[in-house]
Amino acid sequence: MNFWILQSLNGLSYGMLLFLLAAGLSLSFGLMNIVNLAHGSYFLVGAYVGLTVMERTGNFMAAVVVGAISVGILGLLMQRLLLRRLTDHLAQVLLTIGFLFILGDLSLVIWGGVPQIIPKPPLFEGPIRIMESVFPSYRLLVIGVGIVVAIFLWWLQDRTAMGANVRAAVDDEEMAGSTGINVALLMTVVFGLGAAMAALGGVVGGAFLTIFPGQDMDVLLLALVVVIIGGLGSLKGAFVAALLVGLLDNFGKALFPELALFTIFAPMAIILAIRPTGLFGRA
């Protein structure tokens, strides 16, 4: 029983981390029709910036805030200056892949190639006892952060004027613009928010996952799986799919290590065969 409980908690914590990463990618691709393959770089750069701030200040909250804001600004600049000028998906793919390699190489030059880890907040450094086993308390914090962020994004999308404006712009951009909504600015803000979310995931995840060059490609692959399973543009889909992928990945590695990738991609193929738009995607 302890094995199943602990592995479920591990899967939930990893799933919450994937949600932080995939939520922004789902919004930019599903709502804004922008294919951003540099999204994994936001995760990696945010983790490295958070690591630097943590080493200088010892304040984990400062690392989270600075990492998210700095990468959010990077996302704003990329969308405002470059991506919004491109409507062709192939051009977007080529441009963002270029940024993926550029940001990866810059990270290697600045922070080196040695795997590193962000120090945990002192309050969550130790384990807690669950029945007859111990479990890292920091992973419970990650689960809590993921739930809080999911509630915040739901409120922002469904209960605020900004969320209503975004939905209106997605349904009919020209009509939304004619009512006085600054669609271009709104989409830039949404894109920057998505980048900041990925950076938040990088800082939070960097405290229990090793940060290393090439991690941007690894997390991008998993984020794409989450977005495809959940459905483009659906935060609810991203949340459910992230939990599903996190649990499948964790139990797959624990029970069938030689089939770890199969346990992730096989369900994705099955879901797409039954529902091509994903679990909560719109037709």
Contents of the next structure:
Amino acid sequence: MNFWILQSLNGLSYGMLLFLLAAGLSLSFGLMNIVNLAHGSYFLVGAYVGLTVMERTGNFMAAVVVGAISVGILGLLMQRLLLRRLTDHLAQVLLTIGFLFILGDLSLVIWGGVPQIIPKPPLFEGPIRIMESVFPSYRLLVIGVGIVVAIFLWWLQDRTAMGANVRAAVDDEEMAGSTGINVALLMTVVFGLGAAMAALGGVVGGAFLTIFPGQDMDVLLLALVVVIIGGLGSLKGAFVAALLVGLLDNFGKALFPELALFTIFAPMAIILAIRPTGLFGRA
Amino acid sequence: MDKRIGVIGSIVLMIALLVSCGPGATPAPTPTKAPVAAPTAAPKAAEATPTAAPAAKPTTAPASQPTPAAKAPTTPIKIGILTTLTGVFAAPGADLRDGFLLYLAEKGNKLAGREVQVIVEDDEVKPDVGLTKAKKLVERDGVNLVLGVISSGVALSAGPYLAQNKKVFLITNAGADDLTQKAANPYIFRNSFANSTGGMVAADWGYKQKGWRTAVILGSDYAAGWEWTGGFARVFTDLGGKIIQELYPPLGNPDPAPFVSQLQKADVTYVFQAGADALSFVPAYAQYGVKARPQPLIGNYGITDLSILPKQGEAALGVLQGGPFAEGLDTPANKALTKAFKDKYNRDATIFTEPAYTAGRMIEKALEAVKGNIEDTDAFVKALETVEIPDAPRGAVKFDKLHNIVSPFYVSEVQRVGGQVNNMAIATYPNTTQFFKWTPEEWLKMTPLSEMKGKWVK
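Having seen the form predicted alone, could you give me the form predicted in complex with its partner chain?
Below is the entire complex, every chain and molecule, led by the chain shown above.
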């Protein structure tokens, strides 16, 4: 019993982190048709920036905010100056994979190759007792952050004018443009938001997953799996899929550690076979 | 939509391949099928030339210096450093390289009267790349000796090639037991450690000094993890202790949660974790309340190595290790090395520095014995076999018959000393060999530890 509760909490907290990471990727894929492989770099660079801010100020909130905003701006610029000009998938893949390598190597030069970890806020440093088991309070915080962000995004998409504009632009870009919506600007903003969220995930995750060269590639893979399972462009899909992958990964490792990758990829293959558009994707 | 799924599907596949080809899974390839041509782009293969080579060489040796043996050529000795400079092990790889370069710099780039030219190659932690780079060092650069190597996978693929070509290969990190046991070779030396020894020392000390009788073992799921934890389990069970749980997280598993949260109650937890895995494991061990049970944590000496220890915070205090070295070791040579390294490179020397630094001394001593004539490989090998350094940073070191190091081993503990955390030795096992309390014959008859995974819990 104890085992199942603890491992579920582990999986949920990991899944929430995956949601922060993958939500932006899903949006840019589904809404803007952009294949962005540099998304993993946003996570990594955000984590490193957060680390530097944390070391300078000792303030975790500042680390989160600066990390997310700086990478958000990086995303805005990338979309505005480069990605927007490319409509061909192959060109996008080549360009963004180039960025993946460049940002990865730049991080190695700036922050070195030694693995790093962001100090946790002192309030969430210790363990918490849940019935007879012990669980890190920080991971509960991660679950909380994930839920708050999910609600915020849902509100943004479903309850605001901006969200309505985005949905209109997705359904018919030209028609939306002719009604006076500045589609280009909208896309840039959404793209930047996605990058900022990945960076937020980087800072939050950097405090318990560590940060190291090559992590950009690892998390990109997970984000792509989440997006494929959840369906392109669906926030609800990204949320459900992220929790699913988090739980699968955790229970997979706990029960069959030798099949660590299999427990993620097998469900992905099955879902693709049954529902090629993902759980919540539209055909 | 379907088309797009296809696009990302193939991308996922590509990245999965990229990731799985990384250091996480590095099977040793068959050494015979190495690519003939050097890779088209050798990324970041740093060519380290001597820092202060004299502008012009004097045409005649100064009268005050004894002329070297008649046969020894006056050309520079070429030494290849095969190490890792990109990817997960970039930092340890640089510590290894700089350890050797520091020794050379202290000697004015001369060993036994001959100038030394160093060529550094990056193996990218990939056995096939390592082999290609070893070939490049031998065939293009004409090195006399190759040293270094972080990863056992690389050592196992480059070793046979170097030995075939009669080049001395001095391993200063890679710990796979096989390298100086089943795959032992006259031309292969190792001055770091064999994986299993650190675990054996930890078990012996804990059983006898701490009265531990039950243990949980947890090791990264690859050869090093099996051998370190296997060494612990073999000695622990041999003494009468009991292993009650074995866990093997994949290598490169930054989230230890699924494993830490199911650790059973025992007298002690023995782990092998390295790099980023170790960095997150030690805090998680405290945050999941295992440390406070109390259940002491003892592991390989990399779980709290000095490059990650300050970041592990309070959770690391009291963590124990068994290994051939501890950064806080109180020997004059270690203090000198620690200071010189910090002065020159502005960072702390780590466990990867000492063997590379000591390699410099060992090579120099062997060179002196053959009067600088490294070209006579067989004489040089004989000289290296008999080298003894009584006062290396880690203590007295020499080679055993299979060319593995015989050195003191330590049990150390993370302590706060003068405001700084460090690994401080609390017990010493002098003159420890890779066979520990067994004879070489007895040891080699036992099942290799890399095949014992999953068989310790009775």
